[in-house]
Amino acid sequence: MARKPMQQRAKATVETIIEAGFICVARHGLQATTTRRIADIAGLGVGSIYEYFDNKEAIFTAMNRHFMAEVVAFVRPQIPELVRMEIVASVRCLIDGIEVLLRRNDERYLKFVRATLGNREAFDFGPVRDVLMDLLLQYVLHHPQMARLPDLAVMSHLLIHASVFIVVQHLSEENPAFSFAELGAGLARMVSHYVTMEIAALP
């Protein structure tokens, strides 16, 4: 049974394995990624892999968690600046930043997300939805007129989940009909239109 890394050296080994997993998926695809190939890229023996992971699926799960943590680590420090922006600029800035993150290091994250979604593997976007909800709540606090929007809790839930689904769907396409930047612009207009129309209809 795989053991949990406790010492710094063990944690560094696990991080090396996870990074090698991203490289392997980017080079060979999800199905052709094996523990042997991951071990070769990491410069480790296969036995070292099994010290920390029961199988390659466990590595994929760790990669998913690592990627989600990276997205959250990108979004959370941006919140104080994003909440001061006009809503279209805020959404565009967020989407543009996520695209930069996805394309970092020869698009390793983008290729992993696309491969994982394409194969219908388990992919937990919960941490990202949580940080987006936090962003939205803080945005409302900085723009009090938005607190008057009807069914704000329900609409917030729908907008966040719909946006995540739309982004996920776009990422799953090898040759999308439009760019990620155009997707961001469309999402920004969608959110802005909803807010503008609802506020205008308030008594």
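A quick note: this is a predicted structure, and the numbers were derived from the prediction, not measured. The term rigid core refers to the most C-alpha atoms you can superpose between the two forms while keeping them within 1.5 Å. Positions refer to the first chain, counted from 1. What changes on going to the form predicted together with the DNA:
Taking the rigid core as fixed, one finds a CA shift for residue 135 smaller than 2 Å between these two forms. Residue displacement note: residue 69 has its CA displaced by under 2 Å between these two forms (rigid core superposed). Core-superposed comparison between these two forms: the CA of residue 167 exceeds or equals a 2 Å shift.
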The other form holds:
4 protein chains.
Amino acid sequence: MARKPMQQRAKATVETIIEAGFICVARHGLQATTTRRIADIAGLGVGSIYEYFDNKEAIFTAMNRHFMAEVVAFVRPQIPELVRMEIVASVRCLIDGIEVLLRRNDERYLKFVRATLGNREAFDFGPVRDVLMDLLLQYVLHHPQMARLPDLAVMSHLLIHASVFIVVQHLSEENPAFSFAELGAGLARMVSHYVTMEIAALP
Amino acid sequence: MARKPMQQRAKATVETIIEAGFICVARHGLQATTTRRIADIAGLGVGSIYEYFDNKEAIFTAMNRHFMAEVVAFVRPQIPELVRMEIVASVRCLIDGIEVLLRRNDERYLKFVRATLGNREAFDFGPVRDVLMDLLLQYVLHHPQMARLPDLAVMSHLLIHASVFIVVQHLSEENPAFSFAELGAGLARMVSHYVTMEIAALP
Amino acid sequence: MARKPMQQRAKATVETIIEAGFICVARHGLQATTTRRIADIAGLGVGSIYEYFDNKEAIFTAMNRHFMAEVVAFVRPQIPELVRMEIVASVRCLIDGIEVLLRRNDERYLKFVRATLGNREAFDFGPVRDVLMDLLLQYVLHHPQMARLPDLAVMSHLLIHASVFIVVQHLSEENPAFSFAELGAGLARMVSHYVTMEIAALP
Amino acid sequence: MARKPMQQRAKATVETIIEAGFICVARHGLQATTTRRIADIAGLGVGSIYEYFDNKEAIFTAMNRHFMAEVVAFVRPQIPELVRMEIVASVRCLIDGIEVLLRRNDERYLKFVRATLGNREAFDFGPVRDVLMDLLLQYVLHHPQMARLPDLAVMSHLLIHASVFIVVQHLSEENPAFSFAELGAGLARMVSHYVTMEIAALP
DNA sequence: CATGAATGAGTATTCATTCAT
DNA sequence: AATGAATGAATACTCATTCAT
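Show the form predicted together with the DNA, please, the one above being the form predicted on its own.
Zooming out: every chain and molecule, the one shown earlier first.
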């Protein structure tokens, strides 16, 4: 059983392991990310990993948590600003920020997301979905006419999931047929039109 | 080196192996799909697999090819009909058909897609993307006003990729918050509104 | 999952592994008997062991079964003769035979018994206890006055268990204070006296 | 190198560790008794164990010594009484006492004996054998006719070893076919009869 | 004295792949 | 063409022991 880190040094070690995990996945892929390799990158013995993690899976879980927390920490403070913008601007602003975040540190996070996308356990999208839902809710509160949109639940789910996948997918493309900015613009416009039309259709 | 199957019997064996692959992934997951298990399900010796496939990866590639071909074979004949429908009806018709296809044989294909989604090599989306692009192109040819839409390339890419992911994602959900039909309807409406708005905006 | 050996060659391999197990325990002790060492001694790759045994424990179980079967195969055919002898002669005859058996092949079996004595799973004494019980029963049938002995069940259990342990214990002694023959004689005399006294005490 | 505990507190710590060892073996078995677990149970850091013991083996040795000393401390004071009894009574009295001792503290000692029986190093029977030999010697001195028994050395060795094993074996049995008291009685009677017969046979 | 963080050799087990029959 | 026995590199995980603080 993994110990709870009690000393300051131990806390740092945990961080080191998680970071080594990201580096390893980025460099070698999920499959080739072995406990030994993580330990090597972290500059630790294999055993040290098991001082803090019950098993390999737990490292991935921690990595996911770490990443999701970072995204949330990036998005949440911007919500007040984002809700005041027009839809197109808001979406673009958000997406551009996300791109920067995903590309930081040699695309560490981007590669992690790509690698774990298929893996329900390793990739738990929850916290980010929640903050995006929150953003959307706040947006609606600032734009009351949107509150009357039908199927808001369905559409927001659809929008959020699709966006995440589209973004990851595009950022992963080696030779994309068009720029990320164009993608963002397209996404924004689609949302905007949808809202406009639906509201216009309301009695 | 795996020989090219020349005889009728050999072709059948290859098919048997591919089918065993799908069954195995569906039953035990990608990780637990070993050559031995595939051979067992196929009722063959392990060695026999290597008569027809260079390595395990090649089986997955063949499975992907097989699956994609099936989707294409399902979509292509419907194109003439689909292009004559309204956007909403067309999208819904297509998506409903896809659902049936993915759920056939104990969700064999759905489980395969889900399992290989993160894997760029095992999941090569190409042929399906092409037939969908083709459908879209034909659709535009039948609805000339759409030809003037700006960013058609971007938007079709966006639409197709997002749809595929959204569909797989929703079908994988254990307790979806809304029905697949609602999802299809939402998707269709979004596309429809987008087209309407953009065309209206044209000079 | 370990395969059932289907070919002749496979059967031989299973035997080889079991024998290697005995050699390894004899040479290095139970603790140091690793799957790799067994494989090395057997002249096989590690993997081959797992073709026929689910896990390491299963090898020990098979070894125990093999050993017990050998003891039984040694004792059972002698029962007809043993039951016709006097108690002292019968016990001595049996015990001397057992010594030879245990000392065969560099004391392979003796060392195995010694090593696994404490291990309820690895050392399942059952089959030997049964054949000894059988011998005792037959003996009683040939010496009807013994049938009237009280506590026959208790005493036979006591006798058998004690004998096994005493024998193993003595054979394991580096510098025994007295010979194995003396031990056997003592054991025999004790049994004999007990029977004589108890029968004499009967009404 | 572990220091010799010089202070009172250190002595107590050593005792704590030994007791933790017994608890750990009783709870989790020999295999699962790790230094870490012992330290946890003792409420110490792992490192502290190595202040007092050179290695893990040394803990087991100390535990064995502790246990054997306890048995000796239990038996020795009773010798004067035991030697004055009849054989049957004496044996029963002794054995019943041993049972109580082994069952104390959740069968701590019984479980320890069972676990280490096969292990020559961890289970050194010496001190107990010596006190039992002493008891036997004193007994003979009080019953001078016994002094003329032939093979006294052999028989006492046989008796003592068999008894120890039989007792442990029976106490370990989940569903014993007969009670411990019956076993003790049987053992006592066997010894008694043996002595009677042998003495009667003397010239 | 006491600690717990760090270690790394060692272990059982898996599985894609080969190859003699 | 077909097989299944054999392989061994690779992997996750353990745990006695050390040592800096």
